[in-house]
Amino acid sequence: MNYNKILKSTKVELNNLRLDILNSDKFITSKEEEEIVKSIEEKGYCVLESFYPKEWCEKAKNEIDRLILAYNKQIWKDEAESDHRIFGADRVSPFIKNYYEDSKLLSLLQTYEGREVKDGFTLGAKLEAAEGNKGSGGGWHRDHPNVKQSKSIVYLTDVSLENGPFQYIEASHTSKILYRDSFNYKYDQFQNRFTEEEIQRLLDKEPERLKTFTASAGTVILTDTRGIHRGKPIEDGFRYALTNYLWMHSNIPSHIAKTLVG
C-alpha cells in the first residue's frame, strides 16, 4: 500500500471540501440551473436535449471538416485512424469560439466547482468506424481520480448506439463511491485507465449504473469527467463532437497545452 499517495490524496480531497464550502453560494443560480447542478452533483451528468439547432450543428461540423484540412499535420490521431481530435479548436475559428465562450454552459459548470473557469479550451472531433478503434478517449478512463474536470460535450450528428456515444459510470466521480468501488471491484483507487475487465467486474453487479447517451445533434452533455468514461467503440459512421474542457484549479497542464492548434 502506498501510504504516501493515500496521504497526498487526502489532503487534496480534504482540500477540494474546503473549497467547496467555502464557494458553495458564490454562484447565484436559477431553479432550473440549480437542478442541472444537482445532477451533475449526484450522477457525474446532465444532459441538455435540444441545446443547439441543427443548422448550428452543421456549421460546426463544417468547420471540424476544414480545420482537419487546414491543420491536418497538428491534429491528432488514434493508431487505428479512427479518432482525428483537433485540440484548441476555438482559438483557430471564431464559430467554435462561440461554444466555448456559451454564457449558460460556463455558469452552471462553475457553479457545479463554486469557482471561476481559469483556463481552457474547446476540442473539436471527428469519430470513424475504423478496425480494431477503441472509442474516442482510447477506452475506459477518469480524467483525475483527485480533482474535478468540468466538460460540456455537444453532438454535432444523431448519435446511435453504432456511433460511439458517450459512456460514464454513474456516481463513480464522487470521492466516497471511487473509494468504495476500487475496493469492492479491485482496482488501484488511483489509476487514469481501466481494462474491460476491470469494468466488467463492476457492471456484473452494478449493470445500472452504465449510462450510454444516444441523442439527437444538438444534445448538450455537461459530465465531471472525474467519472470513469469512454466514447464506445465506434461501429458505424461517423460522429462529430465539440467539447469544452476547463480548469478552475489551474492553467491547461503543460503536456496538453503543447498540443494545441494554431
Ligand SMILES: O=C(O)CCC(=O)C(=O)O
Given for the second form:
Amino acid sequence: MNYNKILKSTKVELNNLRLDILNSDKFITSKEEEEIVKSIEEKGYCVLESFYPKEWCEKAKNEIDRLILAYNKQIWKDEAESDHRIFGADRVSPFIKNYYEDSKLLSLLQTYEGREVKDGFTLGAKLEAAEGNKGSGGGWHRDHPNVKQSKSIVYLTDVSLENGPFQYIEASHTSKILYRDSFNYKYDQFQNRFTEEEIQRLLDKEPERLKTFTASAGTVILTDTRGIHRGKPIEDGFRYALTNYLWMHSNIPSHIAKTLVG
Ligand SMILES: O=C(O)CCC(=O)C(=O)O
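One more: the block was the form predicted on its own; return the form predicted together with the named molecule.
Next comes the full complex, and the chain you just saw is listed first.
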C-alpha cells in the first residue's frame, strides 16, 4: 500500500470538504442556479438544454473549421485521425473566447468547486467517424482521482447515439462512491484509466448509472470529470464541441499548457 499517496489524497479530500462547507453558496444568485449545482454535486453533471441558439453554434463550428486549417501544425490528432483538438481555441478566436468567459457557466462551476477560477482554456474539437477510433478522450477515464475537475461542454452539432456522445458513470465523482466502487468492482482508488471490462463489471450490477448524453446543438453539459467518463466511439458523421477546462486549485498543468495554440 502506498501510504504517501493515501496521506496526500486524504489531505486533498479534507480540503475539498472544507471548501464545500465554507463556500457552498458563495456565487449563487438564484434558485435555478442552486438546483444546477446540486445536480452536479449529487450526480456529477447537469444538462442545460438550448443554452445557445443554432446560429451561435453554426458560427462556433465554422470557427473550429477555420482554426483547424490555420493552426494545422499545432492541432492534436488521435491515432485513428478521428479526434481533432485545438487546445486553447479561446486564445486565437474572440468568438470562442466569449464562450470561455460566459459568466453564467463560470459562476455555476465556481460555486460547485467553492473557489474562483485560476486558469483554464477552451478546447475546440471536431470528431469524425474513423475506423478504430476510441472516442473523445481515448476511452473510459477520470481526469483526477481526488481533485474536482469542472468542465462545460457545448455541442455545436446535434449528437445522437452514433455521433460520439459524452458518457458518464453517475455519481462516480464523489469520494464516498469512488471508494465504494473501487472496493466493489476491484479497481485501484487512484486509477484513472479503465478498460471496457472494468466498466462492464460495474454496469452489469448497476446499469442505470450509465448516462449517455444525446442532445441537440446548443446543449451545455456541466460536469465534474473527476467522475468516470468518455466520449462514446463515433460511428457515423461528425461531432463538433467546445469544452471549457477550468482549474481553480492550480494553474494549467505544464504538460497541458505546452499544447495550447497560438
Ligand atoms: O468530449 C467528450 O465527450 C469527452 C472528452 C474527454 O473525456 C476528455 O477529453 O477527457
